[in-house]
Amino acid sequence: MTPTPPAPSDIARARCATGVCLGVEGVGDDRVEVRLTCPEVAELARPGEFCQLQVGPGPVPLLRRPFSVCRADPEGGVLAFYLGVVGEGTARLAALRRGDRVGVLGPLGRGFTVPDPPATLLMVAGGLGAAPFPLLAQACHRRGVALAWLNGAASAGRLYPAERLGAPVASHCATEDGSRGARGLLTDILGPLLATADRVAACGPNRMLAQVASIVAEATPRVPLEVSLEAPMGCGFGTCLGCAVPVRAGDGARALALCCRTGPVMAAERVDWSRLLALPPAHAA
């Protein structure tokens, strides 16, 4: 039976809340997990959705920053976000101390499909693209879905530890410097893993996602692939129009879709990859 994919983003579900920092934990090299008490959002967040975080009390930086929900504990009211320092906003979040307050708007966006059992989901994460997968892994495990994990990064210290996913997985990894797993890119070892997967969920840089989509499209039998795209989401709910990404309409015509509403998770075949890769990168955090 084909599982029903999540509907497009319903902004009526979003809450504008205040999170209180519980702590910032280092995860490998130059990576942290920020934990917030924010029960209003934690009880609603689903795998693949994101929140817009206000990184300071003043007008600079002006815009909130989008981050996939890494973990959500409805009973404890806790949210977690996995991030690396790439700009002023992420630097401020990484420097939070216990008790600091953070504005949280969410959950937003369209998330991943959680398959129906029996099924095996292959989760493919490049670098910081590991962020949405703990929440997805836990949802799949509760439903009885088997999981495989393919993680790629520049070095071992930038891999996301499989044990932090919170669910049993068949783990595979690749590092560019060969410090753990296969030497090279995760796309170098993806092909053989598709034979055991019923579905694939991927998150990472758009260029990596395009390569994953190409490999999956050529596989036999072909398995459904969902990708979580990167885009500059200024507002997160469809007003600023900054996150428009090129897609293919039903008749094959060119079109645009707002990543924050139609995505960030989309079926890979819907994305117009050549036009997407021609756009500037979304590094503004």
The other form holds:
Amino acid sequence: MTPTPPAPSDIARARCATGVCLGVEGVGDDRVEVRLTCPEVAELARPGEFCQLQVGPGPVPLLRRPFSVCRADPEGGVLAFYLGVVGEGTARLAALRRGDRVGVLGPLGRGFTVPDPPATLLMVAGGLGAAPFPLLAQACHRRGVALAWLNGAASAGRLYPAERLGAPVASHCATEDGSRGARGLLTDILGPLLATADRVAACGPNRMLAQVASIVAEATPRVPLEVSLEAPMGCGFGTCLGCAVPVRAGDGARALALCCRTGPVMAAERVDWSRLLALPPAHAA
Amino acid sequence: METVSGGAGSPGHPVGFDPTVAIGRGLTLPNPVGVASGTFGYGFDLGALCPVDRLGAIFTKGTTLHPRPGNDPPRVAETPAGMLNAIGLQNPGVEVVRRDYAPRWRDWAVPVLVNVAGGDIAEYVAVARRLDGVAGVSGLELNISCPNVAGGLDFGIDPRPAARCVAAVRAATGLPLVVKLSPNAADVAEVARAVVGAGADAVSLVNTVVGLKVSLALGRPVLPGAGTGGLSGPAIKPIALAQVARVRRAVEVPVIGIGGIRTATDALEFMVVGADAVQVGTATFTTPRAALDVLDGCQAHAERHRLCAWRDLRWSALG
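Output the form predicted in complex with the partner chain next; the form predicted on its own has already been displayed.
Entire complex below, previous chain first.
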């Protein structure tokens, strides 16, 4: 049965703030974590929520870029974002220097469910999809939820180091070139891990998420799966209506939902995977 | 400098400065800086990110007779200094606007003008009629120039169908009627004259410019279908300024300038070439309070130069 569609995210929690760069740390090959002082957002951000980062004074590039919150430390007032250089916006963020100012609009969107203990949450991350998991792992650990971690990437240098999650995890990984863990895709080794999980949270390319959803749907007993989707985004707060993704309505009918307000995290059974996969890859835009 | 509080001038303004903008049929905007259709929803989305009470006007999302789900994604694509959109008039339909939204607007200081769209003249008329006399609705902005819906553009690029549409809506409502013009018309001035002749109280321009972005990797346009969308943002500002200047010379009614306004300087430039008011659009997406920042900057300019009215800016060197 399709669950009742969730209420859109609460815009009243979003702040239009200015962060100050504390540093950009290389994480493996061509991946960085950008750390910002931004107390007003750091104290509010919850796992799976995102921020719209301003990558320059404009007008080129014009739009902010959406990034999942990777870490949020309310005491220190620090936010971190994990990203790879895929275009001009990410190149500018990766080139930030300590003291540079960055517009931070957030937290935005609906995040992951933090389960009630006792429970084991399996976190499934493909490539840059590792971004929201340190914050989720820490929230779960504080609450007494056990964690398993399945990470897949092209090569060992692109895996997200499990020790950076900031919580103890049972760690599994797959690399396409076999340089660490199983050779192949994370979906090749996902099936057996589901037996020990009460709940699954996944983030990565939409194509990977569709495969994860299909594997989880076939497993018995069924475990709830939440996925963090990506979509080309204009505003990030529900006004431009640009980030629609195909979903199934309550009666199973074709519908669209805004990734920025109903998502980016949605219950897997809400997503209309076949229509989503028929769309061009988000990065092509 | 002597100042007054309340009355026509806001606190901090020199005596004699009138920040308001008369649109006609009893509608006067408290100041010239509004937010553009499609960039501010129905005024509820942004909350504290952009308090609505100081805005000059809210022009709502384009509203049709029945709810529309909008186009399949992708719907937006960034371009140099701009963005393309092909939202496809996603909106909840006029009944929801009338029943749920208008009562909430009633107590707002900012006038809300509902942007009206349709597939044919009968639909425009039906929407207008349902909004006539509804408390909370201060006026209509007739969107005869939406480039993203089949048929929507046709009214706006040709003066005769544009005038027919406006005349039909004029007969259906007593509300102040702003007609939003397309930059894709062969001669925008001719369309402006035609719609004013048919009863428009004011005109607003420009709507988005038809554009297309190609993905070389995919070997086709980024947006679906034919791949065209509406271009907005700073990239279109020079086009908008040229068309506002041209329309200003063609008609006597108030002209509302739209297109790539991010700063007070941008807004004031539109007033120099004849705009009576402006709308901030795409800038809200990156800076939710952009319209308020533009307003503050314009007011500071007015104080600095001791304007009596915004009209003093027209073709006037103030340094």
